[in-house]
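First, one chain by itself: the form predicted alone, in structure tokens.
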Amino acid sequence: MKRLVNKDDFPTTKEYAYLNAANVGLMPVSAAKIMTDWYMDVAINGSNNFNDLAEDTAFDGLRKQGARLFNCQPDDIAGGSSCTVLLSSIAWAIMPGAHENVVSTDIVFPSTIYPWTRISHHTGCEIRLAKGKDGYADVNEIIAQIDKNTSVVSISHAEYTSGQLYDLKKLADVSHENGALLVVDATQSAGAIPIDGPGSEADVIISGSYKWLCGPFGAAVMYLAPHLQAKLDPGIIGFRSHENMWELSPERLVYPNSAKRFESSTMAFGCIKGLEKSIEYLLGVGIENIYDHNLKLSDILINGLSDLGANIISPMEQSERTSIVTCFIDGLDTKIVIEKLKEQDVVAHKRQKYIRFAPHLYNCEDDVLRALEALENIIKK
């Protein structure tokens, strides 16, 4: 297979076989170095370079950058210092009331539902968990639990555990046919996977930077579909919410016609910075040839797992397959698997009980195939 990236891109990769995207994925230099300017540069210029303008548009240039990610239109993105961040406010600018109901699963990372539980604490919403096993859950569970009381379907794209990737469009077309959004954390496959925003008719589609984004910690993009940006009263507002920022009076509050209207207050800029430059990057390289690759290397992965008589329970299913796998190995502790895997200079996560491997773009076939000759040294000990 030949190499995506060039090392110097990544150093870390000319050390260790780095196969933990999922947890923290490694960031381009030159984002790294947009960002460390950026912050040097404030922090011995002030405003003389940070003024009113360059603040006013902090965000233009990953609103440029996020359009072309989720294949929509600039006025579809809004950036946010943190996926939780930005999706508490969608929750709270929907509200969902004591008569409706939040559909999601009981292996979804607790951050994508947890704002609607909070909801719930407020409105007495109802909260409803699609029952899944080994970080996998049937879609038609999750369908079962929508109806016509249905505010909102809350999901990850991919499952954090196992990878499992959801149809977005079988779930869109479910919960709009019942009156329901569909709300999406993108989170583990933004940067990994094609994901078209208006293609999918999701509602909203949110990504934190710092997994398969190849971005910074602080950060996270967000596509709003066009007819909610108009309607939705943001639930976490400041100065910026404003549709002219600078018009300082506390008499009036008239928000953008756009997604910009959740993009509220004083952030850590450099953050936006780096992840424009790293979404710039992914899409220097193409996502359908990013994902193409690490596919191809996840084929090499599971194979090898299977040989040395892994349990992998992330799905066969092509559909629903990411470049996640999860697997654990029956009379190993996994911390321990873990601990040793990084000592022959392999890094995998621990999940639950489960070993996780999670190639990217800047890995090859050589550090699969490391990390395989690593375990199986672990296995024999």
Ligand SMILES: Cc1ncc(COP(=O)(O)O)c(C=O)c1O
Contents of the next structure:
Amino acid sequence: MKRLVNKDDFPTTKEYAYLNAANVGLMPVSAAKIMTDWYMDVAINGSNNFNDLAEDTAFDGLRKQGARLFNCQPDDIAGGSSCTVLLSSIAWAIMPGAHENVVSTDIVFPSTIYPWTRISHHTGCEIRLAKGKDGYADVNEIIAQIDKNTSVVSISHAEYTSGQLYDLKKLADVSHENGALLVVDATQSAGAIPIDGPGSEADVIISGSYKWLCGPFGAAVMYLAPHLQAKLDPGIIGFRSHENMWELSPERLVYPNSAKRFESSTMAFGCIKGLEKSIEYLLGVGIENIYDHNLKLSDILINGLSDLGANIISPMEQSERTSIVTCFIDGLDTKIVIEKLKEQDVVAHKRQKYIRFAPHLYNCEDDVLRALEALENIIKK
Ligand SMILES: Cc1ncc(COP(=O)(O)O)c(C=O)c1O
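With the form predicted alone already on screen, would you show the form predicted in complex with the ligand?
Now the full complex is given, and it begins with the chain already shown.
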């Protein structure tokens, strides 16, 4: 298998078989440098370079790269400080009422549903969680929960435990037939799986930065479908929320008619720059290429793990697969397995009782073979 990127761009890969993008992805050095340079400049020079114009336009680059990532317009993109914060602002903007419900799964990452749970404390809306097992939820179980009182279907595009991938168009169609919105947490997919925002017909897609997008903590990116851009009243607002932020009048608040209305305040602007550059880097490699590469690595993992007798819980159906491969090994404590892998310079992660491997563009076949060999050493002892 060919290498997809230069090891110098991700120096850690020279030492470790780093298979942990579902927890924390590696940043390309070029993006990390832009981020740290930004912080250094503001720390030393204050507003000399980071002036009012620079502050006003701080998200423009991310909006441009986000539009390329989600195949949409820059006006459809907003930046934020985390997936959870953007989703919370969306949740308060939609605010499902007492007789409405929000549908998700009981295996979803908590942050994907908690913002709606908070709304339920306020309005009394119902939270409906389709039953899943071992990190997997049947999409038909989700669909069975949706009815005419559903306000929002809020799912994670790829489930964090098993990597199970949902068909967004299928869920969007059922949601819309019932008058509901589809709100997608793409934190475990964006950067690794091609996502067409408008083509998916999802209404909102949000991704954190620090996993598959290879960006820093402290940033996130959101796609907001055009039909919502002049309509939603964001849950979190600040001086940036006004259409011309430097007008600074407390007497009125007029939002821009674009996703930008969700960019409320000052934030970790250096992280936004870092995320912008990371996305640009990934797009330079090509998300389709990354997707193919990562699936090939996970094929090798799946075969090797099967040979070692591991119990794999990640789905095998092609349309439901990501490169996340999750397993457990009879008779072995996962926590200890993860520690012993690390002793052999292999980085994987424990989620619930499972060992989760998450190869990304900076990994190569050799990393996966090293992981399998290290695991074999642990099993044999
Ligand atoms: C699916 C999913 N969504 C959200 C998050 C957390 O996102 P953030 O820290 O940006 O709020 C995680 C973290 O593991 C996740 O797996």
